[in-house]
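The form predicted on its own is given below as one chain in structure tokens.
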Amino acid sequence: MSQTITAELRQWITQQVAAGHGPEAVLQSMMASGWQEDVALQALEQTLETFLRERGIDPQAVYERGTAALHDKPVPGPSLQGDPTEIDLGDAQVQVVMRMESPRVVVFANLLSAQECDELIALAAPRLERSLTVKTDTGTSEVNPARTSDGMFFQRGEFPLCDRIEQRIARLLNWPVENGEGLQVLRYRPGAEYKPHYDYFDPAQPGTPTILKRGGQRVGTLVMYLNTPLGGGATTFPDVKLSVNPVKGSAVFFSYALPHPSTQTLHGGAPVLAGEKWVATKWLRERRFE
């Protein structure tokens, strides 16, 4: 009895490579599931070639290594060979406060002037409206309880504030311009939140593909802090138990080579306690974002 490779099962081999499966056992589930041996390695072999190339990454390497060379995709992030105290971008002089390997997280002071966090609020103020948050399922926007801020998004270069913010997160973080979404600022007050999540899009989710249309995957995020609150609204990523507080000028990055719980890339916007808390978030995508 012959079998057919349908674009269901091409499918689910790509969700199940996207959540950090190795071939070996995508093949084994396969052939457990009733598949032809010859039938699903060349099921999983054209579509492993498809899925990896996209994203920048050798398939034998994959084949050779593991699900560990899906983490040598390359990912934005800084220069930080000869573990420097300050980086410096030409228009600012940011130091490096923290940093961490796993998952990939790094704190940096005076990315950002009083004065440019200043003039963001004033620029961003009069157009905020309730935060949404993407819906998966569908590719479109929600407001969600989980998510209890005000934002609005800037366009892309929309202002030379903007742009200058831009052009210097490229330099830091070694990420084309072009590969980022526009800056997102958000105001919480007093009790707001975001409880914990990913940023990544979620592979298994129907309306991912759609999403992924304007600029691929998200790789990593960028988060800066615009005032200092008077108590709480720490960056939290629950899975490494650590805590970034939120001071004027200062900014969180963390990157994400695989859109999968295994990046511990799971963070959240701890309750403003006292007084609002102001950021400006920056995406970043694998190519460029339209």
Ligand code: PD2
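Just so it is clear, the model here is predicted, and its values are computed rather than measured. Numbering follows the first chain given and starts at 1. Under this definition, the rigid core comprises the largest set of C-alpha atoms superposing within 1.5 Å between the forms. What changes on going to the form predicted together with the named molecule:
- Relative to the superposed rigid core, the position of the CA of Ala234 differs between these two forms by less than 2 Å.
- Thr281: CA moves less than 2 Å between these two forms after rigid-core fitting.
- Ala270 is not among the residues whose C-alpha shifts by 2 Å or more between these two forms once the rigid core is aligned; its shift stays under 2 Å.
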Contents of the next structure:
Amino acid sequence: MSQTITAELRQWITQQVAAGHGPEAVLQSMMASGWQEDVALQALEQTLETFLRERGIDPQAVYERGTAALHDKPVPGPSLQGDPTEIDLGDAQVQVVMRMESPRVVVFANLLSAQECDELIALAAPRLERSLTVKTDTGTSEVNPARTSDGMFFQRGEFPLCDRIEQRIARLLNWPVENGEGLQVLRYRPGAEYKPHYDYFDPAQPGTPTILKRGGQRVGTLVMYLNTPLGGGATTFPDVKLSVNPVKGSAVFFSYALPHPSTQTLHGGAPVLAGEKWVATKWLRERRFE
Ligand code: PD2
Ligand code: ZN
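Requested next: the structure of the form predicted together with the named molecule (the form predicted on its own having been shown above).
Every component of the complex follows; first up is the chain already shown.
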């Protein structure tokens, strides 16, 4: 009897792969549940190819070079060879306070001076509006109850201060200024929060291909703290139970080579309990963001 590859089978395979099961294990469980080997292999091949293409990865590169193609994908990040406690960026001496390998998370102190924090707040304050998030099914923006902050975007290089900070971030994270979005400034009042989310654009959403035309995927995030709230407001990473406390001039960086939950880069802004919280976020794209 001939067996056919159904949408359900493909979905099941995708779930198995997304849960971290290797192709060999998935093939074995398909055969154990009665699939003929040639049909199971074909279904696996087709599904994996779609899985990779949706994530902007050339399946041919993976076949030729093995899974190294997935791991070798360049992402932004600081140079931490030799385990430096401080990185000299010329116009700032930044301390490396904490680092985690997987997910890649690095916390920096003294990335911004107190004066730079105050100036960014002063430039942003008159332009704040209730934060919008990109609606990935249509590519448009909308008010999102999961994000109760007020925010605004600077154009890249809009002020000399923006340009100076952007050049500094480019040196810190070894990533071209041109691949960065303009700085976003957010203000959280007491009680405001940013519920856990991923910063990459969900490849399964129909609006994503349009968003990706400008600069490709986001591959890294730097959240810079512009003040020290009186209580609450940590940046949290629920998958690894990590909380980074907001301290004026400090920053948390994380990267994600794939737009996928397996990166463990789910993160949120915990509710502010007392005082205000101000941050500036820099998102880094794969390619030039013009
Ligand atoms: O303000 C934060 O801590 C925070 C948390 C999660 C900011 C963002 N995400 C962001 O700007 O993407
Ligand atoms: Zn975020």
